[in-house]
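So this first bit is one chain, no partners, the form predicted alone, shown in structure tokens.
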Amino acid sequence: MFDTLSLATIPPEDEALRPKVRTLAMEAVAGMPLDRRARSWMGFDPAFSRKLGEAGLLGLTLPTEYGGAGRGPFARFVVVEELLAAGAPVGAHWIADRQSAPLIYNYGTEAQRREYLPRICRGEALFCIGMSEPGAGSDLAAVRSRAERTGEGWRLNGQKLWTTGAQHVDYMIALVRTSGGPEGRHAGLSQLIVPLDRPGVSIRPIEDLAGDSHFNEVFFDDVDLPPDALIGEEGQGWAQVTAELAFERSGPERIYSSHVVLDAWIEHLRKVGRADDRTAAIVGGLIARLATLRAMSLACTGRLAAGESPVVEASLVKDLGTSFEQELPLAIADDLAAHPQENPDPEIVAALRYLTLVAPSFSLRGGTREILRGIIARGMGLR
């Protein structure tokens, strides 16, 4: 059920991380064009990820015995907020740090924890998410990829779609059927760790309108996996993936996808000296929405810090956050178009062009708007 979100404050010891993270982030984006910074989520830079690992800024919430920092979710909030606000390239370590590591820690065997978590914390083991499929999309209960037990472990067949970064990373955590069929909905789903260099795995990048190839189709053709590929208990994949998605949907990553262009636009307004009431109202409205969403995201982080899984609340933040991220570049583009005499910096125009092309995907990644609103409605007792 939906519960009231209580305001939360970042503890001083976690806030103290900010200068260190900001320095690393600004070093990473020094000289980087604004449209590349706008690709922060998709910016794939393994060397930068390893640098974050060396600085102790990955795996912050994991115990020190597994290479983590033994800190809480607020520490990660600070790190993520600074990296995204700067437009730093986080794509290499993003998924492993945000959700693969907590999933393995919470549900994996001790051997799996020892195998994967220290390398994730060093920025050396990179993961992608194997959830969406053709004909299923965000309806994860409809997945058809299947893994069957063999004498040596598992044999996997099927296909995943819209898999971010699959062509670059080492592993996929795939949600697959190990029993039953789609008619059984949540029953029979399990999660497997799939090394993407295994025979039978093929990856086909999908080029988007911006000319980038972040998404992929991934095909499994009789892929043999060892017995310990299974994470958690067989048939408990739905409960596990639901908890995993709370990590994906609740953080500041659902607010800052368009942030670098907001900063650039405000700097443009200062440069040209535009300070009329209409402009002030637009700027104030956008910043007020951003501040509110940040407070909601911090409230979800507070729930995570208390050991809870704010599935409904995180879905609400994700839905509202991606709407903001989609509307922000359009509002800025409309404003600049209404003042053609100002001749905005070409970098702002390039960043707006990119964000306008990719913004529709913001409400797809992490669950479509329709799926999220169904979760919210159920949590509020409306369906």
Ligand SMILES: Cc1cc2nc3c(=O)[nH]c(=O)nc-3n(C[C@H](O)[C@H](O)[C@H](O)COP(=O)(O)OP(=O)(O)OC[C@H]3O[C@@H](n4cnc5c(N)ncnc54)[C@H](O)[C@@H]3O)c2cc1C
Contents of the next structure:
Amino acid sequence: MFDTLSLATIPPEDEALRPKVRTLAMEAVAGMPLDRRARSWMGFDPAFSRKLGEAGLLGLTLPTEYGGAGRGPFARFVVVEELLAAGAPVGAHWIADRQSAPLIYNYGTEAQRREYLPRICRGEALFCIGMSEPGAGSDLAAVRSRAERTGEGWRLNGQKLWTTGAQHVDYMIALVRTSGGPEGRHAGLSQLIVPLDRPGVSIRPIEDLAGDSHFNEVFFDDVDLPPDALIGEEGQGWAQVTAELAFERSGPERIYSSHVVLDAWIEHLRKVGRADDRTAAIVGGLIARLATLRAMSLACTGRLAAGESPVVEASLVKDLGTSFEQELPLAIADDLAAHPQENPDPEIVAALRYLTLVAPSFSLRGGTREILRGIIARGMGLR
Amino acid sequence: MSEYLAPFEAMLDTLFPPGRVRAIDAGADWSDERAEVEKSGFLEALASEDGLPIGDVVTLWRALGYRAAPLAIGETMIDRSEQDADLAKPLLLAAAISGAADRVLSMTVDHANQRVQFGKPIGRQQAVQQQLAVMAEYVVAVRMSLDLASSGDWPTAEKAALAKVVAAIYAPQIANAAHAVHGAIGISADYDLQLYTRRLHTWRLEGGGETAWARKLGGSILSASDSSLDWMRRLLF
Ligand SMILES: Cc1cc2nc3c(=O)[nH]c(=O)nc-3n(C[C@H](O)[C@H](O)[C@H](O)COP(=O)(O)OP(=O)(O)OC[C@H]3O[C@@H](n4cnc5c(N)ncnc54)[C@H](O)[C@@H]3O)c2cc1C
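Show the other one: the form predicted in complex with the ligand, since we just had the form predicted alone.
Let us now look at the entire complex, which starts with that chain.
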């Protein structure tokens, strides 16, 4: 079962990108406290994103004619892995690079590709994901936001919720109803590109339990949009969003959310010279699981590189990966609490406190654990 | 995958059907089967001349685990190589666990689709589906760590440890989930599930379980100086 997931190796020409990304990532995090690095893809730094764009490290999978690097998903894997392992602030371009750009490339018209992709590749067009609504969380097909055709285009009304980065970015790709009502479920859904500076759009940040404001409520009140706001085919929103979610779920971001504390802890253990059997077993167990997840994530990347949309495989890797990301800070915090005499650096303690608070979100964002397991079960022929 | 796998599997299916596995478990002499395997030439799979790459041999070992066939077959292959047996034995056990885990997962999915309670197959119950999904994650994790450990030449100490740690962590969890979904039938001696779950537990501990092997891995990292990612890339990938 799941024989489609087989070991994949990073092609040398993609591996060769690593030193360049690493230099940029290290520069970006120099002097940054560990708990800020632990925010990683919640960290928002447009200047850094533009720098990555200038260095040719965004839109790696897009053809060069649209400003991309004309490489495959493995190139993106290397870049993303380095950025996350360093805890670089990648939030600004994250969504655009990971899922909006492939979506626009796959479903957009030629004009839309030319309009958005080169700017995404330069780190100048930033996107957010407009899927969730108050009544549509796991049950995404229950979205009620609605766009009506007008003589000149579309008029959008409704509300999105939990929209990460909406208060900072330029565009939302919104999943909305263009015909029928919520009882129509998967039919009648479409995706629209909404410039967030339009009249009628209002955005209210929501503070999270750690005191950060990354996600938002977004209201649409008679927002007029041009005809070419529609991305892909009218009524095909569900199929498109499913493909988009495969991009969202399959990257290495699902194993490295807590990574900076792992290295900080290993550093600490080396410094205090603690390598007794019990400690070594904890370190070794975590690394064995991490290495396995990396191999699984690379296997998923291999499916993407083969032009597939590995929905089930990506769910499998994400679920196991987020469980690991959630356990990691708990295990490290427990270890350090058992050795108070070692006086761990307050930075690592602060980062652990932060990660402990936000870790539950790892298995919510991008689809909850229960939903992913349902997808895996269906993939095994159950139901 | 090597062209040797299918004939090897066919041979095992003939020599070690579940009834025969039970007899051997009960102490039956299997020298006839051993002689057949000897004749097949597979015991030379790792011999220095015209041997197979370790990655291919690992798929043969998985086939042993899948059928609960004697691991002595794999051990003989290792003993006839001229390489360090200590590095290959944990890989044999991890491969056997991976094969048995595959078997247990497919038996459990089949059972979930067939067993009807409350007027429908239990596999339609979300609680059952969630257990099977997690089980599948563990089964894939065991296989991927094994594939990683057996890529390239003869396994290194770190790669051998990697495979055994991951197999040992998940073996009992896979066995337990299989039993949970099977219900009482899985506990009965006549039902074949126990042939495999029993071995998952035995193979986990043989030569050291997850803690014993994780210690080696952890010791190696703590005595190095590179980041965890660079260490993994250098020694495992
Ligand atoms: C940090 C963060 C950032 C986010 N960013 C974005 C974003 O940028 N854009 C966006 O659109 N969304 C975003 N989300 C929202 C995210 O996609 C949703 O949280 C997620 O889809 C779950 O929806 P919900 O929170 O409404 O929970 P619910 O759907 O209400 O789920 C609550 C619980 O019920 C369970 N449940 C629900 N239905 C079922 C079922 N059928 N079977 C079994 N269990 C079920 C769930 O698994 C969960 O355990 C973000 C969320 C977080 C935490």
